[in-house]
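In C-alpha cells, the next block holds one chain alone, the form predicted alone.
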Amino acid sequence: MPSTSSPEDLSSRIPPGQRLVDHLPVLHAGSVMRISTSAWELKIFGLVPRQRTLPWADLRELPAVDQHCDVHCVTGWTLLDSHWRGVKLLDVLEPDEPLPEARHVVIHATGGWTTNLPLEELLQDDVLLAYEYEGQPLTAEHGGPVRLLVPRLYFWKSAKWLSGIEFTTEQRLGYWERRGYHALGDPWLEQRYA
C-alpha cells in the first residue's frame, strides 16, 4: 500500500541506510515451508508456570486486532503503512505469564530456524502473531500460516513460521545472530551486525 504521508513525515519514519519499497519482499535462506492451518501449533515453554501448545483453532477464537506499521530489514528496504492482522502476543501469553527469572526469549519455526530476543522486547503492545497480511491470509513465502512481527527491530526478528517460544534466563543467538548479525537489530541504531 502506498504511503500517503507527505515528504517530511517520510524522513522521519525512514530508518539510515533504508531505502522505501512498495511491496514486501520475499527473503529467506533455504526453502519456503508450507504449513496447513489444521498442522500449524505454538509451543510455549522454558520458563513459564505451565508447558503449553497453541493449535491453530485456539489462537482464531482470541481477540483479532489489526496493526498498521512500518518494516525494516536488515538488507535496506522500508516498507511504510503495512497492514497486519493478528492476535497480541500479551493476549496468547496472559493465562501464563513468564516466571520472574525469565530475561529473554528464543523464537523458533518450522525448518530449525531461530532467533532470540530480549523479554522486554517481545513482551511490547505491538507485537503480534500475524496471520493476515494487507487483508489475506499470510502466505507461505512471507511465513504463514503465522508469523511473529516485531515491528520496532529488523525484520528478521520477525520470525516466519513461527512454530515456538521459549522463555530463558540467559540470551542465546538465533540462526542469523550466530552468523554475526546483531542481538537485538534496532533500525533507527543501525544494528545490522555484531
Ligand SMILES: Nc1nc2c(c(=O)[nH]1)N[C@H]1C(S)=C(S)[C@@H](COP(=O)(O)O)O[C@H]1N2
Contents of the next structure:
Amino acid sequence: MPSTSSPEDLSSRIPPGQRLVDHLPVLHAGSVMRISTSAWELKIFGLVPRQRTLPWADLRELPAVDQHCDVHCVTGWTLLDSHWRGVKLLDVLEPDEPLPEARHVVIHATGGWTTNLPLEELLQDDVLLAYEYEGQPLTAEHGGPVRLLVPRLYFWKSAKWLSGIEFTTEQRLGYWERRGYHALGDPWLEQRYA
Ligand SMILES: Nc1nc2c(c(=O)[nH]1)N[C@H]1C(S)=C(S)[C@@H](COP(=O)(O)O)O[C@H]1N2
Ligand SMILES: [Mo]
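Could you drop in the structure for the form predicted together with the named molecule? We only have the form predicted alone so far.
Entire complex below, previous chain first.
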C-alpha cells in the first residue's frame, strides 16, 4: 500500500508510550514451534454445539482476505502498515458457534502458551487467521503456518502457532495475563498491566 500519510497522520496512529520500528521483530516466550501445514489443525472447543478440528486444507478453502494494519507490542514498539493475508475468524465460525452462554475466549498455541480475550473482541471483523505476511507464507519465527491477528489489542493477543480457540463463560487468564498483563490490553488506553 503506497503511503500517503503526512507525519501528522502518522503520529495519530501511534498509541501513547509507543515508538516506531521499521520491521517486525521476532518475540515470544519459549522456543519457535515448527509445524508443517499437513500437521496443522485448529481445535474449536468449549462452549460450542460440537467440538471440531479444522485442518489446513479446510482453512485454505475459506475465502482469503488481505489486511493492512498497525501492530503494537506492549514492550513499546509499533509497526505501521503491516500486510497480512488469511481468513477472517468470522468466516471460520459456524452460525451456531459459540453457544449463547459464551462470554470469553482462551486462545491456545502449540507448546501450551495461551492468551485470553473477551468474546466481543474476538468477533471483530478485523480478526484474522493469518497465514501470509508481506506476500510470503508466514514463517515459523512469526507463528506460521497460522497465527491469530487481533489488530485492535496489544500484539501479545495475536497468538503465534495458533492451535485452539476455546469458548468459556468465565474469564480465564492466559500466559502473560496471569503474570500481570492486562486482561484486555487496549493500546489506545495503554492497558499494559492489570
Ligand atoms: N504462541 C505465542 N504467541 C505469541 C507470543 C508468544 O510468546 N507465544 N508472544 C506475543 C507477543 S508479546 C508479541 S509482541 C508477538 C510477536 O510476534 P512476532 O514475533 O511475529 O513479531 O507475538 C505474540 N504471540
Ligand atoms: Mo509483545
